[in-house]
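Quick heads-up: it's one chain on its own, the form predicted alone, in structure tokens.
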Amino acid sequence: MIFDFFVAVMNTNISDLQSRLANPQDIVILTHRNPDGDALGSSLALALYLRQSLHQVSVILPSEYPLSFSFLPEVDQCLVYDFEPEECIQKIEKSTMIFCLDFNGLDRIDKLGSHVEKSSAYKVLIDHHMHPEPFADYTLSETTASSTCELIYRFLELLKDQRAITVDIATCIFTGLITDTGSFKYATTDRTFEVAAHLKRFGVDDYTLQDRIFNTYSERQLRLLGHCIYNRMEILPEYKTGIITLTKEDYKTYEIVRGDTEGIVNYLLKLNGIKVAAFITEQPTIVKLSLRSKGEFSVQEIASKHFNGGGHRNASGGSAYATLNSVVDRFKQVLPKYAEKYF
């Protein structure tokens, strides 16, 4: 079954893309910096699918991926721009087709964006974030989709080739479903569960998959979580908001590496009465915000208007070149207006 809502969001007919894919292509798949489960799952699933048709496929990540996803099929074959910039640029320059997954603008892939913009390769954008930039020749964008992985499955349906799905491809797609919905707790639709059911029929072991993703904490990570909740948590009951902050010193003390802080923001929403969560971290040159909310409260609006970011209504991120304290203060200053609007 092909879902009808795709018709409104594609900027060209898929037959043109199908005809191009009928012949071997030199393909690059790109996803955003600091790749999460959806970014990795969608990229690897598409790569595994395209390689079946003898395309030359390279998956390029702007930065390294969290070790918790090291079990994913062929993830160790991904190129990381931060480590191999020249090879990554060469791959883009020689490519005949570029797939851009799980990001809506070229600034989300940092320095790689200018190389993609200059490339004459046929460009495909598949994404579920708001306001996609019109840089692609073919765009599949739907903000109500739970994840880009969900769109990858539907993309294969549009190609009428979902029978090509293997258990490895299904596992990669299911990874994005799990991680971007918080194990099916938010951002789901009836279509999300239909896709999940189909993937189960392809042999996905969802119990083992969830165990590998969520139950691989090290002792250091668990102590970091305790530190965040006990020492770095602030509750603003009048705004139904919780805030956790991390300083540069915290990063040194707990030897925090990429992926260690994944999911910490969600613990704030476990508190009774809390509707908005903010995880604000002091990086070497920038302060980053990870925002979550329940119900109609739009953290996307806060991120886009005040912190140069964006995302989804209930899950967004932003950043600012400022001090940690000033960013926290700015966040607190904008809260009253939104609390009045939504509460």
Second form
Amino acid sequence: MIFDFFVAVMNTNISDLQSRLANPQDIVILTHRNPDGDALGSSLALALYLRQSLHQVSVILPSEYPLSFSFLPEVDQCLVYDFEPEECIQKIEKSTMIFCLDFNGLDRIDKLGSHVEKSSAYKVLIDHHMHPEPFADYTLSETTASSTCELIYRFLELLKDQRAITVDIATCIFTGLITDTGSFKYATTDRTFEVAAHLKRFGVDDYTLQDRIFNTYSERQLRLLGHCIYNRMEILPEYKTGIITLTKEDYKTYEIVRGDTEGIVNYLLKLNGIKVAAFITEQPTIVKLSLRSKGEFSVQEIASKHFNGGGHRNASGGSAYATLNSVVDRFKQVLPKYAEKYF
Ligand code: 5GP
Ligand code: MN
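Having seen the form predicted alone, can you show the form predicted together with guanosine-5'-monophosphate?
Shown next: the complete complex, the earlier chain at its head.
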């Protein structure tokens, strides 16, 4: 396997990285487009930690973050490439270190990818997606980790610097734990709960955090969820699959903004007997797929082989330049092969 070879040659020796961090650096932290709780939590936790030393630290997001995360500490200091491309490129060009968090390949950060590739800065990749690209000078990649946030905690352990964890840092890390595990429902290990317990000892108010993240729907959003389930849901019992689609019209009618559709795909898995869920949406120029599954069924395989995407076995995404109907048809066409393999 070519990827095993890559993993084998990836540098995982932290001493070089540690000695660089002993001197002030110009640091850029990057995460993936449409940042979620794990992307934001890991980036902000690392930024807060690094800002305790004499480093200059910028967090760069390829696109805007959902409003529901506005309460996260220092999130308003993030630079958004879609709004300030020149400033973001300049920051990357003058950086001495670049941290890439919660993504496994440079195509996940759009146009910023080529600037990172060109840069001679020392690069660090911390991520939990399958098949990481070997572009970094130091890589911490564990696909069994619940979240990149869990790996940030591990990174601080490797640096022997857990004492630097403040309540704000702990809150950011906890955010990724709960958002990437659906509040500890999936992708957990014993380690995830250990980290959560440590973070709670560092002062995380987990009740308030969950309330702020998950219970801030507007009336419009709750009605959108109702619309998806009542009018846009299709069940294919023979393939244990549910599909929800949203058209451009729906985006207008429900005034959908970034983050509004987060988590809708998971409602399909609440159905008894349903093991595969697809949320397929018509965006301005592409059709986006958000896929989820239970157990051995690998939506990662479907996303990477048919929809130019990837992710994890049970949570993946992809996209296609095609009409909504043709993407739904393609998904239905490939489904029987995987149903045969996994069911
Ligand atoms: P979501 O469905 O929540 O957007 O994403 C689920 C998982 O799939 C996340 O881990 C995300 O990083 C990954 N993912 C989503 N869209 C894409 C894509 O277009 N390409 C790749 N490689 N991964 C994606
Ligand atoms: Mn993640």
